[in-house]
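So this first bit is one chain, no partners, the form predicted on its own, shown in structure tokens.
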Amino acid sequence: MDTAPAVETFERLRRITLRRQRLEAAVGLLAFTVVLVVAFQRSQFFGAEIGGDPLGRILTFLDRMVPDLRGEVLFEGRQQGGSLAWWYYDLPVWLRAGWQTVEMAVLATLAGAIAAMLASFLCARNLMPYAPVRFAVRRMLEVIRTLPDLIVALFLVAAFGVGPLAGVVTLALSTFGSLGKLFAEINEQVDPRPLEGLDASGAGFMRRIRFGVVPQVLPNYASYALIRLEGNVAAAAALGIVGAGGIGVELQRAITYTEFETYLAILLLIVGMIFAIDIASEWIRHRLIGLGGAR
């Protein structure tokens, strides 16, 4: 049997498909390049109004942030210029503000995660049979997710005054909106067999949740909540710039008085806090996942 015509037809179709794919890739790359160039032009990144050397400006700013430390006096007292104590001249205040930032993040994450867990049971298709309830809860979560944290914090600072309360409420709302969706998706992926067994025994809604869902989803809940905690530490520091408490208030003060070296000192302190939270969260997540697997 002669297979040459079939092979030729296959090769011809393959070449046509490859040419079409390459053409689509080239057109997509060209369109992306045009959008990128227009975005750079409209953002005035290379505009004459702010200078034509953005990388040079960034390097100049970074150079201003680096302190003039000297090895021979590095561990001298606060009054000695060029020492670490001179650079971190207000370290006790910054540490207290940093601890307040961590407290804000922990409290907001806990409150937001609990609210998200309760909402997720109401908008999961396999748990809530009433479509209007699922629709209303999901739309509420979407509305909350669209609210920018800084804008919400500004409104709450105007309502409650300068302090950590505005930051905690802002972060709790943001955590509620994001984790509510993730938790609902986790709920919809649970093994249905325990739920079917509970239905057969006449269990109500709360017992289905308590014995059929929570044991399966709790490790994933904790994992997502801990990841959110890491982000909330950084977000709490940023919200402090608008008066919502925490170490961001100290950062805002340094920005106001153009203390470039203090920028870097506080930023490094924030990075250290996030590293510590990340290490602790990773340990807790591994413990929870291990316990969940053992059970």
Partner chain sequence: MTPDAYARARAAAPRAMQPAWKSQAVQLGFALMAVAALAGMAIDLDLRGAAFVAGLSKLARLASTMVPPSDGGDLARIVRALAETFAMAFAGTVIAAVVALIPGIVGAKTVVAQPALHFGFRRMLDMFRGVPALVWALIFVAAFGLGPFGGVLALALADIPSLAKLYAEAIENCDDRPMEGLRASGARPLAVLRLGLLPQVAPIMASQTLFFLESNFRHAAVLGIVGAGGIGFELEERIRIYAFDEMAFIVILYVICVAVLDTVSQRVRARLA
Contents of the next structure:
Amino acid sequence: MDTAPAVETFERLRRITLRRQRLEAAVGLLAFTVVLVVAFQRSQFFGAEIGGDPLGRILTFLDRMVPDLRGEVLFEGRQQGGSLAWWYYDLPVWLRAGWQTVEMAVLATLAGAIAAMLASFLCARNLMPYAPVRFAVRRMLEVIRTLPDLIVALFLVAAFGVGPLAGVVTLALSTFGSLGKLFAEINEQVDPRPLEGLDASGAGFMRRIRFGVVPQVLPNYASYALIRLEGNVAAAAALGIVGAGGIGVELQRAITYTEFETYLAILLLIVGMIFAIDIASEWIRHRLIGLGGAR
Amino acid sequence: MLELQGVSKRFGDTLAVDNVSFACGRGEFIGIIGRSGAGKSTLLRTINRLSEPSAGRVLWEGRDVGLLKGAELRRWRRRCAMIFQQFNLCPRLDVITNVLVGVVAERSLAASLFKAFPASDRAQAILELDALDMAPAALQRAGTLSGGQQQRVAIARAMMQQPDLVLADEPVASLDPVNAEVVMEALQRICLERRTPVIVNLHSLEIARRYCTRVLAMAKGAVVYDGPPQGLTPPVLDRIYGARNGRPVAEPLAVVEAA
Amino acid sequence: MTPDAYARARAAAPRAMQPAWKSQAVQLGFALMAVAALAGMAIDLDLRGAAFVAGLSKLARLASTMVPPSDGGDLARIVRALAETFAMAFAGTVIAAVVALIPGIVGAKTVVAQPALHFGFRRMLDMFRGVPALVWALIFVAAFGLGPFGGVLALALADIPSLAKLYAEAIENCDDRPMEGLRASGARPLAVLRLGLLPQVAPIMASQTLFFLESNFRHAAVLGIVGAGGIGFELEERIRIYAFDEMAFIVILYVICVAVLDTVSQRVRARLA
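Now that you have shown the form predicted on its own, what about the form predicted in complex with the partner chain?
Expanding to the full complex; the earlier chain stays at the top.
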């Protein structure tokens, strides 16, 4: 049976393939291991500075974060240690800061989306006939997308001073970068027939966009902008940490005063806030898509 | 050898298989025909217990298959190889490994986890593939093959199991006529050379007439005809497929619906 | 147009024949309300045009000090910081990928067939998906002191819910016919998973994990701001001392690194598919 030519041919081919596969696997595994070891060593993950027992440290720390709530006094006043009100002792201030974060996100998303809309008309292949303009706008959007929000925020805080203004500008800029690209893709997928109709009636660049493109793309734009709004609420919360206003400022304060229980309280507030915005935005988006379909 | 006694299968309110009984001996090539949804697939799947019957018994050489558990059940599934309409190969594994799946029930768990099969298994797999002209593709990924080639690999896998019984669920419904012929002839060869009984679900009467030694017709879960293919006269076909608009079913009939 | 024709047109399409000002007034009303709400928000945040203009002119002044970019005489240190940032991203991604496997498998509908449990589990993952890595980094740096350790943990923790969700979806969306084929051949349950499921989901999971490595390299760059080391720490320092020429240099180098990593990772992902 072993002498059958088909078997012999196969075994020869198999040896060659196996050798190649094993070599590839060995090289890949080696490269991965080296990078992994170097990465853990560079990031001092198992370094001595933290006591060499990361898990134990995390557990101790978690314990410090969780407040000592007591069931029997849970709903009493904030002077009573162990009550909910005691844990959330500065709730009005936090809610106000949280609302500011939402406001920052809304304004930044709107400003970024409007700018992105204008840019998207300039870099869509079917709308902007001059290739150099498309190229320049696209590269600009790409560079903006690469810059991390917080680095931009740091820089803008230096220019605009501490406060929500720097945060709004930062978020508007990054929204502009990401939505500009998405909007341009939507523009390139529009139905060309209305555009041809407008061309036939002699419409210019602005008219083509106003009557040929905007009615088709607006629901999609709004849907993407809302998704971005969800992300911006989370981002705005983080921006406060570098002094750009909103709830992040409170987080930073809690850490500075080593009030880890307060940190957890605010963190849960942020999680709830992001979750609520997500649900609201999802609801609106589903309605928008429904409307778009009915048209 | 194989005997079904009053097998029924219920999904919620619908009775997919209704009190089916038949026996099948060595060398038989049984075609099961009927409209889509007549319960053909479900019946076949109760035999290797991919689907548990709600009532009735499946016997193999007098033993109740329904009582098998764990390793015994796996051994039974190994002995009755199944061929599927959609081939059910692992598309990202190479062809030879797909064929070697036919012996995983026999080999150690470690062998199947590391895909380390003895050379004799590999040689056997190649010979099975070679019999179906598929040996040159042995190291290709199964997903890169055409439908007809994949079904041939699936047959090689079934052969690898050294089956005592072959179950084929619409094996040619997704294939072009040329490949359908290759696959049906391979099944016929198994039946003739190894005297292994073959039970095959078919949607085409023409194919059933050409290959089967016996035909079982199902309608609404029950067997309405059991006999030689020559007995499929127009009145019988009317009962199986139901006359459309009172008009008898035309000859030769190939119901195009795939299950 | 005769009065009769007008009446008939009205009967045929009452909305279209309604005086135009009516629907326009409603639209105008909504628009005014929206503008008022936005203006209210802007006032609440104390966003003033004058401040914006003044900031812009300051920005222009700062930007002019960015050219020519300079390495500040210590290129080695910058490169080390970049390497540390990548190391944090890599270590964080690996930890997240390993940890996310468990909730990913448990969260798959096809694995845990208990709808209520599955729903609750997914919702919990959803809730924590929104928390940015920086928020985690802040707390971990406070807990473990300055250095990349907190950053690695923060990245891992921020990724776990999203990766778990993607893994669960990969498992749910896989084709179960190959597994049925294996079962029909008498394969053991473990062998069914190894030969039927793993080859399907492993490339998808690997590809998603690589995608997270790309995004973690971006996130890791900012963690230094809260003291988690890496390039963010260097950047913050340069900005604090208004050394914008050095900041520009670091940013350019970083953008190049991002582009290189993205390209390599996309190549690998294309091969996995």
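Being a predicted model, the structure only gives us computed values, none of them experimental. Between two forms, the rigid core is defined as the largest C-alpha subset superposing within 1.5 Å. Numbering follows the first chain given and starts at 1.
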- Query: After fitting the core, how far does the CA of residue 10 move between these two forms, in Å?
  - Reply: 11.3
- Item | Cα shift between these two forms at residue 36, which is computed once both forms share a superposed rigid core (Å) | 3.9
